[in-house]
Structure formats: structure tokens, C-alpha cells
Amino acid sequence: MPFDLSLIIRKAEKFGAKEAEAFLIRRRKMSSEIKGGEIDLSSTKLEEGVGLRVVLDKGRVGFSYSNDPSKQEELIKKSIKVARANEEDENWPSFPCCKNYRRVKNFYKEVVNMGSDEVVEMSKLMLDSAKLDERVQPFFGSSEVTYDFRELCNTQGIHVEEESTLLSLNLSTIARENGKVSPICFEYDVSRSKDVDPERVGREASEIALKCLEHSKIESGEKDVLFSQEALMMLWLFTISQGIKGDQVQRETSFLAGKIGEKVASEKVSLSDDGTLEGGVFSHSFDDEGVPCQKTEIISDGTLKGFIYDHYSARKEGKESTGNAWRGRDFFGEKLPYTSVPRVATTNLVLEKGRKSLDQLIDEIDEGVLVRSLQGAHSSDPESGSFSVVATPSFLIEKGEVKGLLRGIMLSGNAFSLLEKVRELSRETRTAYFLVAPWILFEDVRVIAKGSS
């Protein structure tokens, strides 16, 4: 028998739920991965499952799951045992209450009738297009067809449901010639529709791969450095998007507690967290709670506005949820949902672009840094970002122009700080995981080269 939302519900309140939310998700995902330069396992995943939280009187809450549909009612008792044993909680607000919703784009069905041929003829591709230069060699990556169905009921009226599709291509290579060996390097595109390049993530993996096997050198200094999207992702993961949670400020453990109305960042900076972003990958109707997503700003010209919120953070202020609660959210995204209570998490961070071309940036650089990707940023420290990196791979930028690998380079500073610290932001943008963003550079960054102290 399915999992009916409804029913189990209605039997945790019987079995003594003052309130009570059921989640599930059900995902197919089919892959094709690639390793060694070949394709090297084709296959579909069926997976689904429910979370169930209860909340007993005095806000004491309790959470179990199952991926079992004939086990439904040792999942209700289960989350009342640990309800039962879970201390009061003062500030329980009650589950949200039905909203209006607004449709978001994010499933196609061009996406979901894709077979497996398919998935496996786009590795092809990208591997094909890799292999035009004899000197590359493809080591890993996938294609990936995902389809999410997400379906939330709770005892405050809350009954929705949701369908969405991804679409994801990475590659990784290196390049070999007279003894060099270049760094791995990456390349990627992903779409909620059929609107992925398998031929470009080749052509590119393969093409930074190359310019890798040219070597600079740099003096360790304050340097102009430019972030590619992928770079600034993963340094905000683990600082500014960290930062910016309505539950870590309340905790005092973000930087910019205390700081709605002050200047934080160069006037150049716009920043928002939008759910209902046309194509963003995680752009939805309403979050792993049942709350509406919506675009909310958090940096404005440079001052800041606002920070994201669940239901529960949001109540402790007299708030409205911002749409940001989130389930089994991690940064390659297979911790499935339902296994987990929702938490503060960003949607899609989307940082407003410049005026001027990636071309035109790196004309105005004397001498400076282009970073394709940072190693270590996990590091970094969320509450303070102060962060200690290897940028990899990264060139010299000289007189305007992109010179060769510098290896063994380091970056370090503050990422709040850096805010303070944008020149200039280019006209194009690309979507990086979690945020969508254009090329950014920065002013006076530490740059540590190999052999610096």
C-alpha cells in the first residue's frame, strides 16, 4: 500500500499528537557515470520515504522516518516515543497554516520522459568533446536525470504537492605533456529543463585542462583576484550563506548579528535569496514546511536588509517564515529529504551583476589572480569567515591578459570583509549550485605563493 499523508495524520493525533506534519518525497534519479575516461555504470535509482514530526503538549517535539509504507503506524508511534522524551520547548509556535501559493517553473516533462539512452549519450558527448586533444584525459563525472514528486500535510490545514526535475552535467580532467601533469579541473551545467551543452562541459574541461600545462609565477601580496561563480560558491557555503540564517543570528553566531541597516558590503553588492526564481535549481511553490518561497533581500547597494527564515526562527521574532525551511540539504545533495527535520537553508543566493564584460575585467588587471576553484573552504569559519584556502586552479592575470597555472597558491582573508572589498561584478552570470552570480572581483586579497610565508 502507498503512504497516505492524510491518514497517517489523522492516526497520530488518535495516538495522543497535540500536532502533526508528514513529508514525503519520491525520486527517480537515472545516471550515467563516468570514470577512467570511459562510461563506466548506467543506472536508476526509485527511492521514498516519509518523515514524520509530532509535537506533544508543551511544545515537546519528536521526528522518525520510514521508507517502508506498511510500517506507517511504527512510524507514528516511534516519533511520539521520542516526543515523549524530548525536554518542553517554550517557543514552539505551532506548525504554519495554509497560504496562497504561487507556481514556480521548475518541472518539464520533456525532462521526465528522457530514457536512459539518453542520459548515457550526453556522458558520450561530453567525453567526445574532451578527447579532441590528445594531451586530455577525462577522469570522472556524470549526467544525471532527476525527478522529485514532494508532498506536505499537516494539522493546520497544510496539504500540498509538488513535482520537479533536474538536469545535471559535470566532468572532470586532467591534462599531460612533457612531464607536467595539470591539476583536475572542472566543468559543469545543469537546468531544470532539456537546456544543458554536454559538448561545451567537454570542450571546457578539456580547455582549462590545457591552459593548466602553461606556468606563472606570483609574489605573495595584496592582490587584485577575480572569482569565477564555482570559486564564490564554495566560499559561501560555508560563510556568507552560513551568516545570513535568522537561527544563527538569534544565536549571535553570525557576523552580522546586530547589523540590519548598516553598510556591509561595496555599494557594488545586491543580494537576495529567491525561491520563485525562474530556473533556479532550487526554486520551488513552498518549502519542506508547507510555507510559500519568495525572493527575499538581504543586501541592498551594500546595506543590509534582512536574513531568511524558518517557520520557528521566524515566530521567535514575531516574523513571517521567509520560505527557507529545508530538509537533508548538503552540498551534493544525497542525504534525501525526508530523513531529516527541516532547517535554515538559502533557495537560490543571486547576486545582482555589473556593467561590465568578464573581457573588460580582466583588461583592467595589471597583476592579479582568476580563480576557477578553492580547495579547503570547508574550513573556513562560519560564525567569524575567516577562511585559509588553495586556490586551484588559478592563472595569473597580467597587463589584461590570462597568463598560465599558478601553483600552490593560497588565499586568505575574511568573507564578510571581502564584501567591503568588490571592484567590479560582469555582466554575465552563471548558476553555481545554490547561487547564481556573475564574475566578481576583488581588491587587495592575501595572496600567499608557493614558497611565501
Given for the second form:
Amino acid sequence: MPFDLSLIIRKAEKFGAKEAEAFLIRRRKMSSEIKGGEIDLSSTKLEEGVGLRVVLDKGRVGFSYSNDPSKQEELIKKSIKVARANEEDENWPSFPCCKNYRRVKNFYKEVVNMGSDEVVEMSKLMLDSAKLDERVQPFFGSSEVTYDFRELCNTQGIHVEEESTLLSLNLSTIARENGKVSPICFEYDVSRSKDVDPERVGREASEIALKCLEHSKIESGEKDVLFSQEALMMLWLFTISQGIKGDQVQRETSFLAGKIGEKVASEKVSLSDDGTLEGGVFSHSFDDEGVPCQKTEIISDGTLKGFIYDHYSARKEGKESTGNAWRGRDFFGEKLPYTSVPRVATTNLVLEKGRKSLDQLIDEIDEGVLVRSLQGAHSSDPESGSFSVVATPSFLIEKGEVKGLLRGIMLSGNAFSLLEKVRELSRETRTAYFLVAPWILFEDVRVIAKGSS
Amino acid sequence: MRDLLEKFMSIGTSLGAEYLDLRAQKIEKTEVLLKENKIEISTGILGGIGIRALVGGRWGFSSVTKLDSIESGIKEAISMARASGKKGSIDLEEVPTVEDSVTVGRKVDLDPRAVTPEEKVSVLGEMNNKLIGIQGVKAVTIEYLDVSGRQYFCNSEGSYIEEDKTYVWTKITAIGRKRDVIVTGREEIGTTSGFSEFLDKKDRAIEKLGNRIEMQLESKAPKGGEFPVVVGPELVGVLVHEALGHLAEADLTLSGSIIRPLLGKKIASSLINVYDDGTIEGAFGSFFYDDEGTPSQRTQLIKEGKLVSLMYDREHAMKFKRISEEEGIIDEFNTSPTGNARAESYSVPPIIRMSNTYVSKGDMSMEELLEGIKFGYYLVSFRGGQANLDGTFQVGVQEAYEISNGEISNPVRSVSISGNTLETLNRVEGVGEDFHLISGRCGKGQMAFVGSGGPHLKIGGILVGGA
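Now show me the form predicted in complex with its partner chain; what you just gave was the form predicted on its own.
Time for the whole complex; same chain goes first.
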């Protein structure tokens, strides 16, 4: 007997729920993992489960989940039991109603049809091109294909479903020569379609590691710092992307609370959340509450315009949801979406590009740091935005040229106030997890180098 | 269950698997999130089977959620292993076969499944009210999780183990504000001894957190630069876990960790002894058998500064046995499986994870550790940490004080420390006589419950970064 969402919500009503919402995900994942320079393990995973939210009188919400379709009635009873333990909530707005959906192109049949040989082949291609230089050891990586079927059904009349695909590659390398060891270097590619390039990933993961064998030095001080998309994503994951959440703003735990209409960034900064972005890794027709995805302006030419909301936080302010309710977006491990209630989260966070090329940006730097990635960004303070991180790998920029690796340097400051210190944005953009952005050049960033204070 | 699982073993081997194991699990979870006086409660039941097959020296893995899919899952795992290519290098070190049925936590006092959601919500509500009542505390978030479940492990060598596990974990985060100063503090409570143990520990955690927020609001930013430090047990734990522990997980050691050429050699001050111990009663990282059926144990990793073992699964124990023979590593260096193969759930294969990792205690008093430090920092509690295989690490500190002329003085905030693990371990100048273990979660693609800790340590110099 398969899960039947319409039946589940009808039965929930029969058992005493005023409202109900059932969410199903069926996920098939195939991956080929690299460990210690060879293909170590290939796997397939099949998961299917349902998360059920029920609401009793006065906004008492309960949630329960299960992956056993033979126990659908138990699931309903459990979520009602949980709701009884919950407190009343005067702000409960009822589940969202049906809207018009615009289909986003996020499903590619060719990805579903990929066989295990093809997935393994991508790992091999990455390995082979990384190994072309014998100083390089590719040690961790994977090729992964995910197929998701999402279905959502609520008592307000929403019943929607969507298939999506995702293909992702990543490879980490280390280079060694004459006793010198590079830090871990990482390269990746990700796409909804088959448009990924394993050879490029392998080649670039290797080139960066080799570049790290040359060393440079810099003194502590306030410097020009050029962030890659990956480095910016890591910094923003724990700061900006938290501070733009409507619920954080309502709690006044966001630095941006109460600042709509104010200038919060350099005029060069325009930022939006776009769940409909073509080709976006986080693009969907609807979010995990069934609300259509949309493009939401956050910062326009440096002025704060708005925040992202789920249905609950939006209705609290008399606004409409921006389609930013997502499940299972946990930093720790792999959390299956049906095992969690929806929470406010970004889709594709898009930072508008600039006019100059990356080369021009570098050319105009007299002394600065190019940061590829960060370590310790999760220790940043999401409320205040203050951070203190290790920039690794990072490179010296001197008189318009990228020089050698800077070892053990730290950057510190505040992610929100850095927005005002944006000098330039490149015209080249790239996707790093939830962020689609150009290279970004900040001025006067505090750099702390070892051996000086 | 045993008969059911065992009959699949012959199917697997007849299809060409050199080794096969099945982990069938049924897990019940309750999660409560209390944020800004709003409560979210969720409960769930998950069941599934993880299947691992070794074919031609390569691993294939599959996971399914229904018992009647096991056979197709086995075929899938075998075909995934075959797809990985020609002869691979994976071979398993031998471990004794085991038949056993056990309960982790040995004496679980009050199974969280026997506590109603109402009772859990009420306990967390009280904790919230206590914290909110403390001056300066503006917002509180409490995350509660309990996981109870049974695992049935069966492999083609004849081992069969049933193991019950119960975890109760809580993370309390408080935000304090005074004028423009915003500070965040957090405490975690974790136990494998049941709900009663959580009830016993909660008041102490609230008190600590409340004090920390009050104190942090009055603190100032640190100077950046290199300074001598005294590090408390909680931070010693995170250093030994993040900075050293991960380097000594054999899969990471092999993948380019800086300690790869240092097996059996001196890598730390001779004052330092480090253990990974999965057998500590009630500790958060304890278990009886790992997820390939090897008993947990107390493994000495560093003996008087010398690296004497890594943490292994069966695959990597075999790899390092060969390396040790080829490279003539000293006999004292251990290459037997250490029971560190752990999987977050049936849906992922086991990988090498820590259990409870700590520095063992020495003989110095706090006064002796502080003595002679003209200016430095006393680092008490951490906010998060990360380490790189090249031996660099970064740890955010949520509670820290200045040390001036051998005495603990003004509180400082937004401190983070970074450095090179080996350099730092070599600069340990004193080991305290106290000892404390804390509970935490570790992410390595999969989440694991772990313990870590040690005594107070004095370190000659560490890079301190401030906002």
C-alpha cells in the first residue's frame, strides 16, 4: 500500500484535526565516492516518507513523520497526540491556499536515466585529470545524482507535485613537493541537468593545490580582500542568509531588523532571493508549504528592501509568503526533508554582478588577499554578524598579481558592516551552494597574520 | 529478525560478495524546539536497512526502507561495487565473530519514550523561564532531541548483534543584549543514561549559561596576536577532537593528514597523553559495538607525546597494518581495529568516527598553570571549531578572560584562536589535575554523538584573533 496524502489529511480531519498538511518526498540517490585517491564506495539509496502537520483548535500544531506506509493511521494519531501537548498560538494563520504556479525547469529525464557506470565514470574522469600532475593527491570527492519527487496536500485545497533532478561533483586535493604540503583545495560543479564537467573539476582542483606550493607573506592590517563565491557563501551562510529571514527580523535577532528603506550596503550591492532562477540549484515551482516560488528583492543599490518569509511569519505581519519555507536544511549531516517542519530559508540568493572582469579587479589591487575558501565560518555570530575565520587557501595579491599562498591568516570583522565596504564586483558569476554571485572585493578588512600583531 | 537477516547472507555470497553486512534499524525520535516562547514538537519513526557488500576489493552500498526490498538491495549493492571498477585495494582486518544482545548506557534511567510530550514540553518551558528571568538575556532557544532505537547487525562472517541505544541531547542558546552589544552563549547537555540524567544536569547548564551572558555583556574585544593561554577542559576537548582527533581518523590520515609521516613518532609535548574511549559509562560518545560489529574500546592515541595509534575501521586497520610493515613503524604502534566505524543511520555506510576523545589529567593546580603568565588569555568555552588536514585549526571561543600577572582578570568576547596542531601540542607547558568530559555532535558528512574533554592545559603561545 503506497502513501496516500489525500486520504491521510481526510482521515486526520476525521480524527479531530481542524487542518492538516501532508508532505511526501521520494528520493533516489546514486553516488560514487572517492577516498584516498581511488573510487572507494558506490551506493544507491531509496527513501520515501511522509511528514504530517495537524492543527487542533487555537493553533495547536503537531508534527509527526514516518517512512512506513503500512502505518499511516499511526502517523495521524501520533501527530494529533503531539499537537495536544503543544501550546495555543494566537498567531496561527491556517495553512496557505492554492495559488497559480509557474513551472520551473528543474527536472531532466537524462539525469534520471543515468546508470551506475555513468556516475562512476564521472568520478574516474575527475580522478584522472587531477592525477595528471604527480605532485597532486586527489583524496576526497564524489559524483552524485539525486532524483526527488515532492508532493504536498493540505486541507486548504493545495495538492501539488514536482519532480526534480540534481547532479553534483566535488573533489578535494592536496599537493606535496619537497616537504611542502598545500592546504586542502576543493573544486566542484553542480547542475539540474547533465551539464557538468568532471574533467574541469579535476583539473582545477589540481591547479589550485599546485599554486599553494609557492608561499608568500603579508603583514597584519586592514587590506583589500577579494572573496571567491565559495568563500562568500561560507561567510554568508551563517550571517547574511540568517539575517534576512523574516522570523529572525521579527524576533529582533537580526542586525537588519527595523532597517527597511535604509542604506545597509554599498550602492554596488543588489541582492535578491530567487526561487525561480533559471537553472538554479534551489529553484522549484513551489516551496515545502506549497507556496509558489518567486523572486524577492532584499537589497537594491545598497538600500534594504525586504526579507524572506514562510507563510506563518508573513501572515504575522499581514504579508504574503515569499515562498521560502523549506524542510531538512540542516548543517549537520543529511536530514531527510519529510522529517522536519518547514522553516524560513533562502532559495537561490543572487548577488548582482559588476562590470569589470576578475582580472581587472586583481589588476587594480596594490596589496591584498585573494580568498578561495574559509575555515571556521560556522563560529560566526548570526545575530551580530561578527566573524573571525581562517582564510584558507588564500593568496597574496601584490601590484596586480596573484602571488603565493598565505598560511594561517585570519580575517575578522562583521559580515553586515562589510556590505558597506564593497568596492567592486566582477562580471563573472558562479553558483556556490545557495549563492549565485560574482567575485567580490571588500576594502579595509582586518587581516591577522601569524607572527605580527 | 535473526533468521530473516541470516538467510540473506548466503544470497549475497552466492552472488559474489566477499563480505556482506546488513544493519536493520528502527529509530524513534522526539524533537522539541522552543524558540521565542513558541514551541515546535515533532515525533517520528524511521526504519530501514543499510546493506554493504565488498566485491573485488571495492565497496557497494545500498539502503532500503522495507524488509521485502532487502534482496533487491543486496543485488544493487553488489552491482554498485562492480561498477566501481576492476580490482580494488580494500581488504578487511580480522575481528572475532560476535553474538550478543546489549543496551548502551547499561542502566538507562527513564526511557525518553516513556515520558509524554507534555512532560518534555513542561521541563523545557521551565528552563526557558529561568533563563529569560536573568538580566540581559533577551532571547532563548532550546533544542531538545531524544533518539531511541534498536539495531540488528548481521554479517557474512557469522556475527549477529542486537544493540539498543538511547540518546537525550539538548542545546540551549541564549542571546543577550545591552545597548549595542549583542552576545550569544550556548550550552549542550547530552547523555546515554536516559531522561533522568538530563533532568539532573539541566539546572547547572542554565546557571552556567546565565552567568556567561551576564559576564559577556560586560566584556571587551581581545587584542589580536600571539599570546600564552590557559585552556579549560571544554576547549581542550574541542582542540583534541577537531585539531588532533580528525587527523588521527585513519581514513583522513591516509587522505593527506600531516600526521601520515609521523606514525610512531613524537608529535606532542611529552606531557600529553590522548585517548579515544568508547567504553565510558554514560558518556555521550559511548557504545558497545561499532557499526561493523567491532567492540568499542579504550585506545591510547598519544603516549607521552608519541603517536601510538590511529582510530580505525576494519578496512583501514588492514591498510595501516601493511603500511606499518612496509615502513618499519615501531612495534608499539597499534594497527588493530579500534571500534570506530560508525554510521548515523541505516541510510549511510559506517565511516571512521571518534567516540569520547580526551587528554588525560596531569598534576598541576590552576595556580601553577597561571603562574608566570604576564599577559595572556584564559579560554573556557567554545562556539564552534574546524580543522584542516594540513594541521591548521580555528576555534571560536564564547567565554574567555584576560590573564594578567598570573591572575584571571577581565572578560573578553568574540575571541577566536587558530594555529597549527602539532606546534600547539608541542607548546603545552602544563597539564592540570582536574578532568571533565562534555557532550557534543560532530559532523563529517554524517552526524555523530561524541564526547570530548580533558584537564586544564597551559599552552606557551597561540594566535588569538578578535573582532
